[in-house]
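This document starts with one chain, in the form predicted on its own, laid out as structure tokens.
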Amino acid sequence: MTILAIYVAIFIGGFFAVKYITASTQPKDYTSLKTVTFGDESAVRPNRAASIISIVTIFLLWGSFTGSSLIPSFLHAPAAYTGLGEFNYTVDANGQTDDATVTVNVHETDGEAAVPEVEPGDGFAKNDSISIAKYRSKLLRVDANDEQGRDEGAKIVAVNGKAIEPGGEVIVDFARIAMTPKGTLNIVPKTGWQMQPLYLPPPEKVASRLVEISSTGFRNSTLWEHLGYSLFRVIVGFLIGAAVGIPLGYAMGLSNWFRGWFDPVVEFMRPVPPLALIPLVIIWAGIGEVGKIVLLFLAALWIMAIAARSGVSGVNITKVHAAYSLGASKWQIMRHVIIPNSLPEIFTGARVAMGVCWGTVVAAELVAAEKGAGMMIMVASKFQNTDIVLMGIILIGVIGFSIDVLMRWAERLLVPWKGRS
């Protein structure tokens, strides 16, 4: 919740700051001359300043809550406590009380776990020491070396002068001291706001892992082989799905019979997530490459069919009538009217289908794959290599975004008439 609140605050602050800075510099383009822009999709363009601030904010939050060395230390969120800490406890033994001190060494998870040496003291309650890794907790039965223990009726009644009883707790400078129902002290050092590397490693650790795997590989394959196999599966599955889905969509858009015959099948399969088909595909085609490509084919098929059908249905009928009035044949109408006017919808469907296929291939590779981004993430998660998992997720996102950018570029190049009547 803290991270979300900071993110929202930066979003709001950045919005007003950019709006104030750019208020005096209005663009001199067609959009700025429009009298009505709210609700007009053509008037909305990505604000580059907002994009830059968004990316920088995410990076800063990531670095701040992981203690990254890439950002100044004053931007770091409070870290987990490390070092030596002490607290006193009071023991009541049959009406007699005595105090002792516990020295706690809170060390790094991969650091030295040395137990501090302490003098036992003169009373019947003896001083203790313990070593705890940060982000961890540990039970300490302080009466184990006291002259009078729990079995003789001794019990802890206070910590740092504050009364405590079974189930209660006392907050000291560096930790929370809780008492179990049996009277044992549980020492929980303060964890701060930063996340454990097991859950979220800092950016530099992910970057170093990327450099390492790029040079040495992962499980007998290079990083580029893993990503290449995933991309190959996606492209093959998508192309086969498009080769079947587009003609099917055209047929459904042009023929009542085809529409009636295939519409129930397409509409039934459309909401079924591709991941739900994995068990069935394994039974049909096995766990090899064929099975993965079949799954991606099914992921793209229905999307492309619906996109082509929608493209045909959206063709302006006046264009068809004009072509007929000029003596065009059905094939000429198909070639010069229907296909060109349906391509924008098909390209939109292709972008969606590629995104779905790219997301599906990762899940498909979780099942008995020897190479691929999904396999890399799955194996790394088994050994709790969070840096590799995060590296794989980032690479998948970058490649997916690059695919979408490439398809938008191809759309602008091949369908320049999109949005024009």
Contents of the next structure:
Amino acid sequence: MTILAIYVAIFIGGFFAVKYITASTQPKDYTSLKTVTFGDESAVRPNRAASIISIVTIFLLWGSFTGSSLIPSFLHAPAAYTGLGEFNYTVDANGQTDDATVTVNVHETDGEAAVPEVEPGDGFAKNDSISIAKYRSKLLRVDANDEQGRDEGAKIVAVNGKAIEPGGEVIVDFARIAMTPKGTLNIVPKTGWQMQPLYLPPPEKVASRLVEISSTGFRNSTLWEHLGYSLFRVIVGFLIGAAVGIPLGYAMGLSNWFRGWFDPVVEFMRPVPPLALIPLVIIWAGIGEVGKIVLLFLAALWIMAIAARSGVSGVNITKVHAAYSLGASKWQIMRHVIIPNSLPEIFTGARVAMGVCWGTVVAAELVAAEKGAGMMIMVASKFQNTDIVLMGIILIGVIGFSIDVLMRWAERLLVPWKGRS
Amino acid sequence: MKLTTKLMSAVAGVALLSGAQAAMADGHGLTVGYFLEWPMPFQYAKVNGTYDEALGAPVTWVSFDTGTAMSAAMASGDVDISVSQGVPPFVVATSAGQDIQILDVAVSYSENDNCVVATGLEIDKTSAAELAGKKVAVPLGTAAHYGFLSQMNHFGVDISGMSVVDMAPAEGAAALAQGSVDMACGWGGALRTMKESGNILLTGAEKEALGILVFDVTSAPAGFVAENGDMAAKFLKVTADANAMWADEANHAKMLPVIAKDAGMDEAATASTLAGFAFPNMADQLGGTWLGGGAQTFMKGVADVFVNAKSIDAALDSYDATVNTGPLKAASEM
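Form predicted on its own done, so how does the form predicted together with its partner chain look?
Below is the entire complex, every chain and molecule, led by the chain shown above.
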């Protein structure tokens, strides 16, 4: 919740800061001369400053909440408590009360730390000491060394002067002191806002893992083999899906019979997530490459078919009439009118299909893959190697984004008439 | 009543219901992880509501297919206790820094966890070297994975030359039957299915002789145990009572159908699986063989096997701190 609040604050602050800075340096182009831009999609361009601030913010938050050495320490979120801490407890033994002190050494999680030596002190309640790793908690039977213990009717009634009873707790400056139903103190040092490396490792740990796996590989395969296999599966699955889906979509867009025959199948299969098909695909196609490619083919097929069908449906009828009036044959109408006019829609579908395939390949590799980005993530998660999991996620995201950029570039190159009537 | 009003009412109703459920779940209940197709006496107590009665709170039971998934659920805070988590996934989690503890030994089962080689290969323990370069389905990070690594180590088969694919036991059994893999490792119902398509290399007794122990534990997050020690002790007491009840063969007739149904198995399969299980009593568990030192030493050995196989980065110096006998001692005095 705190992270979200900070993120929202940076978003709002960044918006006003960039708006203020760029107000005087507006480009004098056609868009800038428009008086009404709200609701005009053509007037909306991604604000590069916003993109940069967004990415930097994510990395700053990540570094801040993991205590990363890559960012200055004043930007770090409060860390888990380490060092020596003390609290007092009050014991009531049959009407007699006495105070004693507990010294706690909260140390780093790797390795043990010495238990602080303390003087026992006067009175029947003796001083205690304990060593606890940060992010951990420990039970302390404070009466174990007292002259009158729990069995003799002694019980802890207060911590740092605040009353406590079984099931209750007292917050001291460095920890939460809870009392178990049997009257034992459970010392939980403050964990701060930073995440444990097990749950979220710092960026440099992920980067060092990337370097390590790039050079030494992961489970007998290089990183490039893992990523290459995933890309190969996606491209093959997508291409087969497009090769079948586009003609199918055209047929559905141009023929009543084809539309009637395939519409129920396409509309039935379209909402079924590829993940749901994994068990069937494994049974039918096995656990090898064929099974994975079949799954990706099915992921792309319906999207491409619907995109092609929409492309045909969206062709301006006046263009078709004009072509007929000029004496065009059906094949010429297809080649010169329908295909060029449906290509923008098909490219949009292709971008969506490629994204879905890239997302699905990770799932396809969760079962019985020897190589692949998904397999890498899944195996790492089994051994709680969160740094490898994050590394895999980042690589998948970067590759997915790169694929989308390439698709957009190809669209601009191959369909320059998109958006022009 | 307008459609929008109806929709709003429905949404409000769902929100109230889910809020009430969340409040109930958040109250004093206990969430316990267990395995399907893994019959154990505790399931008799589970079905009869003995746990709810003894704890004075509702117990929510969540099924898993691997011990690694149990670790993840405990890390997220969604599961309070895991019954019959394999020692290897427990070791993997604690080695990675997860703060969970062993509370008791749930079951010992050398015969019910193994690797099966496809019949067509005609490979047995005398020709195990022929497994080099073969394709194996293994649920990584589990007891079956540890058993696989140890057996291959014993036979001198180079694992780096083998093609190891990560598959849950049920999927591995299907792949073995299809001929998609040459060997599959698993436990319980899946292992029985695997044996229909192949043969084992080592029997349970042979594995034990080599020091390849297979036992599961009841585990829980340390923070939960620290603040709910009494609840944990009561839970262990009910489990121990169910085990003691099963130890008396006179009770098998009434317990078996209940356990079988809850495990999702038929009675014959349940009986044969349970025949391969041993449930140490509380006194034995607290002795040197198990939680008095034996388990800790064994865990260190398991961790070292995983480190050598480059599955985990490093092992802890000692696993003594990962065993908490407090609740079990308290249970034995109840």
